[in-house]
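Just the one chain here, the form predicted alone, laid out as structure tokens.
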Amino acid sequence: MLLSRVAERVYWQARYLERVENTARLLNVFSTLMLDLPSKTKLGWHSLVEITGSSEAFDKKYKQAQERSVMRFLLAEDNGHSISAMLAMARENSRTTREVMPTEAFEQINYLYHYAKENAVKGEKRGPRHEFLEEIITGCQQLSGLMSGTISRDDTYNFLLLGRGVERADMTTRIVDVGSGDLLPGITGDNSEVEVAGPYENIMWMNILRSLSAYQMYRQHVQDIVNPEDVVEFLIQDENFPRAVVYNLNELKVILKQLPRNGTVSTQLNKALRVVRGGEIDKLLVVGLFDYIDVMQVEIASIHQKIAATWFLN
């Protein structure tokens, strides 16, 4: 068994890297969404901040959520929420656990950290933003493959998978939450009146799928046009898609069996699975998904709390 401090740092390294990749994916797709919608579309830029759970920090610094301020906040600022800040934290966790991690993994994290530090500010502008975000996404994917192919299947690997699974499940619920809410507050027509954004919702949900690299798998397995009910059900309850909430919770069950003293965490995990599987998406879309997603997020957060209480130092 790993030392508690080592297990915790490995776990958080995985969470930060997964969060970096998902944030980069989201920003990239959100920027592309602007090209698919009418030129006078008002996008809910604050939604991007809400997904990361950093609304309070953003609102203290900025009065309005505009494209430039949101991108600066989520790309370059030293605020604990930006891609640059999270890579710095992942790098520090990796640096202090080098005895249990492949050298190549630290080198890749170090490269991503320096690349973001030198280029994140450029990403505030639409022109170079796509190239910057693609480099971050590709780097994270390479790192995931590197770790999968070079780490022994021991406790180090198990805590990496725990961190990744908890973060991925949490991030998917956040993305679905914002997609069902205020991503498209309105379309400003030629007469400056706000029109209903309904006709553009399919484009929005299509981009939600793309932010999770889920569009192709959705089309293969759902075999229907993109619609809110099927998209939400696919991203939350599909048993086979690697970024779906249920899939990741099932993966956590497999990992927990290989760790000692897993009873408390397993109990909470089973509770979260019941909540996720029990949602009747068609009915929830009518009355609103917010309460259901809030409950899911609380249960997933409780999984993290039980993990920390069981294996990490106070």
Given for the second form:
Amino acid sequence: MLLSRVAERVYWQARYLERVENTARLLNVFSTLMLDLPSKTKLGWHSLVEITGSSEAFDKKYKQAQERSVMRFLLAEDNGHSISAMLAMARENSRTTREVMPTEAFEQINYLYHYAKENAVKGEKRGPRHEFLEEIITGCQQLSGLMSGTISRDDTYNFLLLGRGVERADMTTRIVDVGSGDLLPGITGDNSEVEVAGPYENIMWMNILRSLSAYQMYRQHVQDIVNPEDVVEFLIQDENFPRAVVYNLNELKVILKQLPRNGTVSTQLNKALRVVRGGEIDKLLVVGLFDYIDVMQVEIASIHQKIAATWFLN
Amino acid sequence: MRAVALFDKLSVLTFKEATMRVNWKTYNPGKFFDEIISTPGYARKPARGLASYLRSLTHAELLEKKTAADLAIKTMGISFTVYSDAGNIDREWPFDIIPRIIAEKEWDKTSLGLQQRLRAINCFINDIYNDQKIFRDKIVPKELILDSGNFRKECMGIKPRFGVWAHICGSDLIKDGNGDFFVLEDNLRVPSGVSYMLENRRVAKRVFPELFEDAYNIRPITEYPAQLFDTLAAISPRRNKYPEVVVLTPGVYNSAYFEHSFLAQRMGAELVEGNDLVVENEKVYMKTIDGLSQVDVIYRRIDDEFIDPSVFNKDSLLGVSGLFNAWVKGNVALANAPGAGVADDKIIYTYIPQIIKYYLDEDPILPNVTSFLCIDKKQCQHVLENLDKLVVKPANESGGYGMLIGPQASKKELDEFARRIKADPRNYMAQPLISLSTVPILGDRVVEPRHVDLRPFVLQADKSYVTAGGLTRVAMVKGSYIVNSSQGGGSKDTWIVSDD
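Can you switch from the form predicted alone and show the form predicted together with its partner chain instead?
Then the entire complex follows, led off by the chain already shown.
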């Protein structure tokens, strides 16, 4: 019998952990991307805070988005958005649901929390940053493995998967958004022509794939050189890649079937799937990708709201 | 992390200090009863294995084990909450690696004494809320009970299953100058510490696997959560069904939250907060993702006053409205039962030997510490005249708060307590300062004796059970008697070892 309050905390624990992992991936790829670019090129560091949905908090504190300030903000600061802060929240949710989770799972989250607390500041510098982020990503992956190997397939597990799925779908749209934003000089936003993007565009898309560990799978399954249309289609609409939006929504559908009183959530999920599948990527790349992503995010947020209204303590 | 912490500690040691070994000849407990050595250089029989093992290690090696233990506690997330002005802090549990040894024979007798005590206490509580024979027979004065802050008139006439009101009891034991166990107090409301007892063992096994293998037969303690579950299941009102047992916690900011969560996890019970529960048709339900689900037994870790705002404290946000009535109707079991705290009072404590004799017609196996009741004119006079030699305790405080330790108090404090006692004699009792026994702890530079107490946990429903040992708390400051973790105390693993 799963308490509503516990379901909520388990769900948020999974969301925070997934967000931690994706943020780490994003920062990692951003830092690598920079090394591929000519040293004079200025990256739009601000887009990092935009992707993570934290620009308001960032702008309040910093006048300019520079590498150091953005890194400090997203790695170490106690602001609700940094890797350290999100791990603290994941740990708090985990600490308060220890009765339903395997002991080792809490211990691993606890380890990551302490590790981040002690090492995140070092990540402001490029050298140790990579090592730090890799440890976080690996730690999150170990945790996923541990959970999938030790938790009974019950409602607790289903709420973990719900949280993870919703967060992953959302984060993938945000990362794809990098490509539609003004990350590279020359790419100016939603109505820019593909040609204007400049010589580094393919490098950028390649790095976007890498940030989601999708590069190899893309090569195997798309069998074309890296190009915006195929990358966006792969990351949004692929039915088989586990970080693609459609894949995650399909997974959620399977989980929902096992949960009681799932009517309104399922309806919303089907609506989201129709929206996501309905996007014609080739046309959207010319105009409208930004809006398409925006609409997807609203639909995904709405899935969350229906989940909360149905099962959480209100 | 590990290397750095170790380096920090070792770097302050001289080479001589780092390579030194425990010298039991210079280890000096003074006038106190030490549980490991009898006379300088000679270990007591049950402690011999430990004493020689400790001598086989250098101080640096011991510190390395301490660092490993600290790290284990951190990664296992064994914590407790300290309240402070800066907010509530989740702190790592303080643990001293050197275990405390108690011989099996001695423990078996103590264990019988604890069960006897709880049986008598339960007879007493049941009598108070029903027939009140003990007042008529003039063993305990009626006014004492009716004046007690823990007496709940709402409980009159109620007969919980097996006549048991206090299902879980944590008694504090001390050893005096002769090494004999005495009961210092019985905690019948929401005694805590058992999770730390269990976790201490987990850490000790990591630190001293060789002692578990070779030197000692140590009685296991892991069965406690299963025993607790059986106790709770035994009082379920719905007899034909697997009972739905929940642990009711005040929430994540409570100092014992770790324990609430730990016990729920180990019992496979739900951990609930007040707003997870609702009462409908005089039955208690919890809010789950499937809707409402009926609850049979509540192991509540909330004080009486807060369990039901419709009966007790109206401002309580922790409890559940209607809970008390559901219990009165017999639709849900509460452990411990409301009102059980009436026997958890330092004044009632002084009557426990007579209470045992009265209900069980047995002599008490475990003695009380000599006590003086301020409500008695003669005894009060004695207390006031000897304040500087006595420990004075208020009737209803716990955690070592509101106490006066005469020999260590200033003139001003003594005067203040004299005033308080005269104003409200019912609320005070006094005891001579007992010479608490000592055990060795690992200090930064040397192994030294420190004072300890022991909190075993006793269960009672259809049968009774006592933990093998309990939670040993140790005053980490030299000479100090304060063992509470909230006030700088530490803890130790406690080993009940067989004699052969």
